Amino acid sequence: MYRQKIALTIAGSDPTGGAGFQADLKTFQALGVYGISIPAVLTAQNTNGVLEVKEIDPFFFSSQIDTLLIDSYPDALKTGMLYSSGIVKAVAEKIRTYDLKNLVIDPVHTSTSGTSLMEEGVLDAMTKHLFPIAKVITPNMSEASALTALEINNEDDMKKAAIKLLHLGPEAVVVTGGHLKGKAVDILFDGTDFLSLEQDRIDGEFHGTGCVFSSAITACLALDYEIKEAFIKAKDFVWKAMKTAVTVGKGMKILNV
């Protein structure tokens, strides 16, 4: 009999669709799982940036999380705006109680328009609290130089950061290069070998780019892909949908998933 295959994504919500577990769960489709969500913060935002933030209550977030799981089983999952501390741990603790696996992070730091997207001391709770547990994390330059405290403007300085975040705990780690000057470079370290994949870099601002990849490789690694091959699709995923993006207001352009 078969079983459809299922992603789970816990984050932020974002009512532009461009980001957040909205666009995580156009992205699960498109590659042909099914989604399932989870809302961990809420926000104010369009195109243009993000507003405002609203936490969501701890218990009830909790709540949301064990009356999904008792009923549904992800085959991977990730994580992306985690607003505080304690739903980070709260997180932390459901994936251990339900055993769940091919967990990916994405460790949102800060929006592309430049708002903080996270309460101090989060980036710590994850690398003590999710990173061992995870399949794969997958940080831009950004916040792969602020858990590292690495200053990254290379190649070889995304090496770097790889390495010393494998040492974190996950799998493996993906670096992305999208502020790179010249073509986008995204580099994959699974603790023995280093994978860089590079693409001409396309024209304008886009919203989301981080979100779609991570929840890209969720889906892939839910289908049974290796990491190396998540990586691989993710990427041209992502490509393609920013090559066919969409305007929908006023601001950042849409990947088009």
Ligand code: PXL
Given for the second form:
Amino acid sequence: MYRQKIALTIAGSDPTGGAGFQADLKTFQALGVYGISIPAVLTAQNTNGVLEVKEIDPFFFSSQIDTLLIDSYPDALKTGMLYSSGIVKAVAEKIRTYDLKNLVIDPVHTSTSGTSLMEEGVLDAMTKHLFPIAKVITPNMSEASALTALEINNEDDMKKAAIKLLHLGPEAVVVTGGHLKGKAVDILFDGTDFLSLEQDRIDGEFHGTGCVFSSAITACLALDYEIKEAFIKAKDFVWKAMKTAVTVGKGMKILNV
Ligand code: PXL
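Can you switch from the form predicted on its own and show the form predicted together with the named molecule instead?
Now the full complex is given, and it begins with the chain already shown.
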């Protein structure tokens, strides 16, 4: 019997569908992978930004995961906004319990509109509990800077940060440079080689690029792509979705996934 490839997202809820697990599910679907999802935290938000964050009871969070994973086994998974250290630890424990492979971590810490999407200490918890079991981590420049305490202003700085981040345990690091001056450059480092992918900047304020990018990588890993191929395909996917971005409210544009 044919078994459909499955990807799991453990992430925050974004009711606009531009970011969060909703954007992840759409991305999985667009790439031909069946998406399953666990909300780790809820938000009240619209295209102008995040108004409120509501944590999910940790026991209920664990119950959601157990109930789903005693039944389905994802080929790859990603984490997005996890918000609290308690949730980060619970995620790490469940990944071990269910022997999950192909973990992609988007270390979400601030929304495009500037709201903090985590409590104090969450990046440390991610570093300690999740990075050592990750296949790929996908920080943007500001997340990479917060994780390494390095100032990141150019491609060289991004490479230095990627080297430092690789020592924290993941198999590969992608630092995304959408906010770099000039061209938008993303850098992959796998411990041996760097691969830089450059694209013309697309003007405008976009919501959810990090979520769509990391879930596109996750979908590709579920489809058995090598990390490098997954990176190339995900970058192209995001670029096309930005080029055709849609207006669904009065604020930021949303990627057309
Ligand atoms: O883009 C980061 C992000 C991730 N996850 C959720 C979000 C946001 C940004 O607003 O709301 C749930």
